[in-house]
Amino acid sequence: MSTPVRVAVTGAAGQIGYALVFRIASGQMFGPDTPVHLQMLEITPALGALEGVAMELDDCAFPLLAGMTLTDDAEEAFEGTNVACLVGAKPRGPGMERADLLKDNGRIFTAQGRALAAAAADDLKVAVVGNPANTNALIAAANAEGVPTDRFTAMVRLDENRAKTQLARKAGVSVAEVTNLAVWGNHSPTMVPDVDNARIGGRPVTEVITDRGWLEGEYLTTVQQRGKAVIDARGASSAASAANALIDHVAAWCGGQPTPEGDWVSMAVPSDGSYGVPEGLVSGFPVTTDGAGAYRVVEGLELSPFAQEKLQATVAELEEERDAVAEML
């Protein structure tokens, strides 16, 4: 077997990650040949709750699991870290305004940064989950110095997977027929799925589904919207979907499956200006992967009136959020 791909997994005994480590400790991240080091990372007091879930990883005999690291020390978690999944995040609280909640995971993902830039492997990809994950990217990247900015990414991929599941209901088909689906923008309520570019059967989404007003309104507040109704649901945030997500950001950005020929995945990367979104923002994108850590933005595509003026709505939630902790950059 190659040498262990070391793991940081921030927020490891959270529901994301409860959800997530023995996804990658079975090889479904990085495929069934690569075994992997994991080292987690948790608050103080969520370290026995840390230690249960290495326990359990023990009680799997994962073939692929080289080892583990448990600690409440992010410089520790991140030594030599080749992928880093930074999942934990201070959750919005009751009465809690928007920009105090940027502000107080600023702070985590200030330090996380330095930490990344002074442990981590020269190879070092990252991955961000924890809202708002846009800008807590934003934040990272640039307190970790001497790591190149492409390197931070936040996940979109959640909002990817939901787009296409409900177009595939709508037009009554699997959703491996659903391609091409881009989410621009922010993950949050404001982000814009594409379905100008979408197809579905290899068809543009709009001939297959034609009622436009379905595509420009419930389908788009369904997905912008889902997140809310989960938490309404089940009493709490997605962990097992977005565990799944980023399951496939990673796989397809390092994990050795790049994307298919004619398709693309969303990632929210660091603009080059393309598209109209200010430089340096990290946003949704539609972007092609090789699966060995690079990817690329893909050129040339139109979206409608409808769509670019969302698009212009969700960039200026970012510049939003960018200028509300404009000191931590």
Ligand code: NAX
Second form
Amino acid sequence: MSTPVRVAVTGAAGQIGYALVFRIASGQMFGPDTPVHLQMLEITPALGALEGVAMELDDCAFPLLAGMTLTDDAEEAFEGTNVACLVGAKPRGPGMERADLLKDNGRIFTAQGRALAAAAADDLKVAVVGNPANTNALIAAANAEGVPTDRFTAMVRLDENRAKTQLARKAGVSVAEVTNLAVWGNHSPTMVPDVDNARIGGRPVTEVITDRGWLEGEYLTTVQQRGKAVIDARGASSAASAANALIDHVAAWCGGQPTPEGDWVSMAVPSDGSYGVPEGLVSGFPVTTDGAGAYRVVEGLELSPFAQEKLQATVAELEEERDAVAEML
Ligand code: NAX
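Starting from the form predicted on its own shown above, please give the structure in the form predicted in complex with this ligand.
Up next: the whole complex, starting with the chain shown before.
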């Protein structure tokens, strides 16, 4: 057996954490031959609940679970961390302004960025889920001195998975037939699922689904509002599907599951200026991954004027978020 991968999970006693850590410990993130050490961070009042999660992990007798750390200290949680899943965040309370949410979470991600720089392994990779995920990743990267910025990513994979299923359902095919589906921009209702370059059974989506009105109307809205629809139905936000998407995100990036030849996946990564997205913004892009820690933004895709306009709007929102937390960058 190889050396365990040290995986930090923040907010490990929360909804997503509870749906996530068992899957990591069972081998679904790094494969059936890679042991893991789970380093779980919670706020002090949630440490009791975290103990309970750890008891259940024990009770699963996972052969790949090499060890666990339970702590409310970020540096302890990030000691030697290879992969950090930053899930914990402060939820938006009643009457809370978006700017306040940005600032409150900004403080969490400033501290966690610093703690990662101080304690994590040299090959650290970070996937941010806690919202506002793109801007939290930007803040963590800015505060992690000495860690290359491109190691900080945010999750838009849930949006990709949602977008694929809606297309598959409309076309009456298996979701496995839907490929090359990028989600551009912010993980927010302004996100842009890219039907111009996606494929169904190897053919352009627009050839298989010729109803452009549906693609630009009901489809787009359904994907963008899916998080709210789940909250309305379940009385709680997406958790199992978010954990599943994070497994997909990390497994493709560095868990031995490279992007299949000719396909791509969606990750929010620091922009190098491609596609008119200002350099440095953490934005959803189509990327290819090698499963061993490298990713590349796919070059040369063309977007329709409709999609370009939508991309500009989601990028403008990212710029606004960045400006609201300027003092933390
Ligand atoms: P929960 O409120 O169930 O869990 C969050 C956990 O984080 C709690 O246990 C809390 O004690 C902990 N926490 C808070 N501050 C912390 C800190 N400073 N350090 C460590 N732990 C801390 O929320 P959950 O449903 O699990 O969602 C977690 C985050 O994911 C939220 O910000 C949510 O908005 C975001 N989401 C992001 C998605 C994405 O696609 N990027 C989709 C799902 C989800 O909405």
